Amino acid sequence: MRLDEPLDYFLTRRGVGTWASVRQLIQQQQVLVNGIICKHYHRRLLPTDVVNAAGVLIKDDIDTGTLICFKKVGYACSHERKDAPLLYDVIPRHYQHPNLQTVGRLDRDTTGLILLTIDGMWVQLVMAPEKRCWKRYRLAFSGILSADAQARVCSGMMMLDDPRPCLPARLELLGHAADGLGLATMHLCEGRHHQVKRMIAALGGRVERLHRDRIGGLELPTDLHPGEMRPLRGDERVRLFEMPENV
């Protein structure tokens, strides 16, 4: 367990229940650590001590309650089954979890980095725009936009719409692919809906391909494939908060 781990994100993050009912455990002192009733939900473990759930020992396996994923086209983060398919779908049987929320979005088209979890805290730490946690897009539009694309972004755009100015971004412009369409990076930290595709349209062009490859200092592992999931690493959740340096 992760030095001064809570009891109840110990016991959820390891598939025990739901936050709900792990705190029912709780109450219902069904709980022990190192053989003693433990009632308060927010004990601070340490990584010898030792905790029983309902009478089964509870293993400090890998944390399966914060994942990433490379998600493929076609599927939208979303709970609404009229949106299916869905890429709550996809989940592996081992890796599902009642509270399991995407860390924002991908639209149904975007394909790339997302990060799943169990902890709603953790969600807000991750997109609050204060943090700086930055995110990289490549895209492929068609289009040209205008001349003083890169400047209006730098300096906090407005797009259609909205009448709240985007925060200063950064972008770069790529030449362009085989096919014709222009080829740029995009370097945000907030995370409005849509909101690439409608900082394009604004510039004069039209979102044809989108692909997110990095969060903070956190980069799409090359061990993960498209569709593919796995726990976030240690290392991998201390790098989501690190400054890239090229931002």
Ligand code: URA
The other form holds:
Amino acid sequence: MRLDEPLDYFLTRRGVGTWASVRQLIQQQQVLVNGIICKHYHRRLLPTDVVNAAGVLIKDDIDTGTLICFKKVGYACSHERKDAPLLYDVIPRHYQHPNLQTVGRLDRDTTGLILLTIDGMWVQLVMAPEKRCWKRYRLAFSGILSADAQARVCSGMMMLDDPRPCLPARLELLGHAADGLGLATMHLCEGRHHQVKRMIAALGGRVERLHRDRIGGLELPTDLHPGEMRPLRGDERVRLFEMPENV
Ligand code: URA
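Alt. form predicted together with ligand URA, vs. the form predicted alone above:
Let's see the whole complex now, leading with the same chain.
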């Protein structure tokens, strides 16, 4: 577990229950730290502490509180039933938790790397623009982008329907696919609604395919196939906050 992590926070993150039910468990003297009943929600943990809740050893080798997913086309990152089919519907039963939320969103027709977590504070670390956690999108587009497209992206461009300029980002043009579409990567450290599509539209193109393959230093793992998800490993959690050099 993380150094100095409060006991109730740790148990919630590990999927033992909701914040309230975890606290109830502690109140009912069902939680032991190093074999001794602990009645303090805020007890700060050391990485070497051994925690039992309701007779079960709560390990922290894998983090079922955070899932890594290869989103496939067709699923909405929404909790609204009217938007079904939902990404939340395809979470395997043993990973389901009432507090699971996606870390940012991908559009229904966007594929690739998305994280889900029960840890709201962690969402901020990955998504808040000031944290500079860069996301890489690979896209295929139709149309012809303006000649100064890369410079505009780089200097913080305007989108057609938004009064605020985007934060400086990076666009790489990669030639053309066999079907004639233009190929590019876009690196963003913010996540406005449909941002890549709106930026490309403002530059004169139209996104036809969009795929996210990296968040921070974490690439979409090759062991995940479209539609699959699994707990995020400790080394992957670390890599997420290691910024790649080529952003
Ligand atoms: N930008 C978009 O336009 N769509 C996504 O799904 C993600 C980023």
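Residue numbers count along the first chain shown, from 1. The term rigid core refers to the most C-alpha atoms you can superpose between the two forms while keeping them within 1.5 Å. Small disclaimer: the values here were computed from a predicted structure and weren't measured.
Note to self: Following rigid core alignment, is the displacement of the Ala201 C-alpha between the two forms equal to or greater than 2 angstroms?
What the structure shows: No, its C-alpha moves less than 2 Å.
Exercise for review: Take the rigid core as the frame of reference and indicate whether the C-alpha of Met229 shifts by 2 Å or more between the two forms.
Suggested key: The answer is no, as the C-alpha of Met229 shifts between the two forms by less than 2 Å after core alignment.
Core superposition between the two forms, C-alpha change of Lys39 at least 2 Å:
Passes the 2 Å threshold, so yes.
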